[in-house]
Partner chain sequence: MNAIKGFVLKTISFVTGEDFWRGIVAIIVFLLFWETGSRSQSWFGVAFPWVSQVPAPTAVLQEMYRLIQDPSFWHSAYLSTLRVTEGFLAAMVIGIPLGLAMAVSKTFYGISFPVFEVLRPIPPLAWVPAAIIFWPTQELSIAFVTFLGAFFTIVINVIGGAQAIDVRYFQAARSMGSSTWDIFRRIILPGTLPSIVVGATVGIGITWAVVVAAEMISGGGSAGSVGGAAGGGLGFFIWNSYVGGSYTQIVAGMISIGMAGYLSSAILRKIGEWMTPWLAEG
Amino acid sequence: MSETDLTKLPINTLLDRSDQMSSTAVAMHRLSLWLASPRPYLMMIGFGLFLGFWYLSVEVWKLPRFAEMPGLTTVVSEWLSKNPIYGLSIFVDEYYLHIWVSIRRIAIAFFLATAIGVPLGLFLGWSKRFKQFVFPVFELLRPIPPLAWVPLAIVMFHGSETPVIFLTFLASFYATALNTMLGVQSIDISYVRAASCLGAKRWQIFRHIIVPGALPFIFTGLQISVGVAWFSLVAGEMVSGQYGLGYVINTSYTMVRYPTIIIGMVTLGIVGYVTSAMVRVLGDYMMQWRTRELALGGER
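Could you produce the structure of the sequence above as one chain, in the form predicted in complex with its partner chain?
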C-alpha cells in the first residue's frame, strides 16, 4: 500500500480493518488463495517425481548402486508396521524413546546456549570495552568447528551424556551470541538518542531499546541455533551416544538394518523442522509489532 493511499484514508477506518477479520477467516482466505494458485499442484508434481524416482530406481528398475538402498515401500511398510522386521516403527516404544532422548538433549543445550548467549551478545553489542576484551577470545575459538571438539569433550566431561550436550550447546551458543551482538549493533542510533532525550537512564535504555531492538536478530540467531544444534547433536550421537536418533542411524548401519537408517533420517527431518517452527512461532508472538507491520505491508 503506498503512502498517499494511507494518508487519504481516515485514520480509524484504515486501522480497524485488520482487527475486524478474525484469524480463522484470514486463515481460510489464505487457504483458498493458495488452492487457487498453481503452487499446491506443482508441489505434488515435485513430491511425485521425487518419490516415484526413489521407488522405480530402487525397487523396479534396480539401477546399479540404487539397488543397494532401502526402497520406498520397504521403508514405509517397516515404519508403519506393527511388527517391524528391524525393530523400529511408530508402534514401538523404543522409537519414541530415541526421539525423546534427542529432543531432551537439544532442549537442554538450546536452553543453556540461549541463557548464556543472549546476555553475552547483548553486552558485546552494548559495551565497547566489554567487546574489546571478550570478543577476541570468542573469535579465537569460533573457527574450530564444534564437531572437532568431540574427542576433547569426551576427555573433559565424564560419561557419554555431557559431551554430547556440550557439543550441541557449543554450536548453538556461537550462533546465538553472534547474532545477538549483530542485533544490538544494527539498532539505529536515533532510537537510543530519542530515549535519552526522553529522560531514560542507561539501564532503562538497555531494557526498553536495546533488548527489543535486537529481538529480530536474536530470533534469526535462535533459528540458526536450533538448526546447528541438530547438526552437532547427530554427529555427537553417532560418535558417542547411547540413545538418540543419530545413534539409531549409526547402529542401524553397523547392524545392517538399512530401512531403519532412512526411518531415522526422516524422523530427524520432521523433528528438526518442528523445533525450528516452534522457535519461529515464538518469535512471531514476541514481535507482534513486526508481524502486524508486515500484514499491513508496512513501509519500514
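Could you give the coordinates for the form predicted on its own, as opposed to the form predicted in complex with its partner chain above?
Shown below: the chain alone.
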C-alpha cells in the first residue's frame, strides 16, 4: 500500500495497524533475544541429560531402584507403535479421547475458577470490611487438600463428571483468588490518593487503577492456577472417572502396564505446559505495556 493510500484510511484503522505492527515487532525482538541467549541450548542439554540418565540407569546400568521401570526405548517404541502392545499410542483414537476429556475438564474448571476467583480476590484486596467477613473462611478452607473433598464431592454431585470438575476447580480457585488479592495489595497507595485528589470516584479508581495494577499478579496466579488444576484433575480422575489422563495412569498401574503410565505422564506434562504457555501468551497480550518494557530491557 502506497503512502497516498495510507492517508485515505481512517485514523482508527491506522492506529490499529500501528498497534499490530508494534506488537509483532516486540514479539520478534523477544524471539531474537531468546534465540541469541543460551536458554534454548541449555534447555536442549537439560532434556538430553535427563533422557540419557533414564536410558543409562534403566537399560545399561540397571540400577536397583530403576530395574523394574520401563526403559526409554520401550516407552518410545510403544508410544510410536501402530500396533501397541498395551493398546495406547499416538496412532490409537482412544489416546486422543483421553487427552480431549482431560482438556475439557480443565477448561471448565479453569474458567469457573477465573470467573469466581478473580472478582473475589479483587474485592478481598480492595475492601477491608469484605475481607474481614470472607478471608477467615477462605483461609480455613484453603489448606484442605482436594482429595479430602472426594467423599463430599461424590455425595453433592451426581454422575462421574461433575465431581472431577469440582475437585479440579478447588485448587485452581484458591490460587487465583489469593494471587489476585496480593496483586491489589501490592499497588502503591499514592496512585489511589492521587486519583481521589483529582476527583475520581471509587468505582473509577477500582476500574482504572486497581484492576490494571493487579493484572501482573492475576496472570501469575492464573499460570499457577492452571498448573495446580492439572494436579487436582489427575487425582480426581484416579478416584472418579472413566476417561482422562489420570484414569489412564491409574488403570495402567492396576493392570501392570508400566510403559502406558510413562506415556500418560509425559502426555500430561506436554499438555500442561501448552496450557500454561497459552495463559502466559494471553497475559502478555493483555499487558503489552509490560511486554514492551521487558522486551526492551526496561528502557522507556
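Each form is matched to the other, and the largest set of C-alpha atoms that superpose within 1.5 Å is called the rigid core. Residue numbers count along the first chain shown, from 1. Keep in mind that what you see is a predicted model, and the values were worked out from it rather than measured.
Superposed on the core, the two forms barely differ at P119: its CA moves less than 2 Å between the two forms.
With the core held fixed, G269 shows a CA shift below 2 Å between the two forms. With the core held fixed, I189 shows a CA shift below 2 Å between the two forms. Core superposition places the Cα of K62 3.6 Å apart between the two forms.
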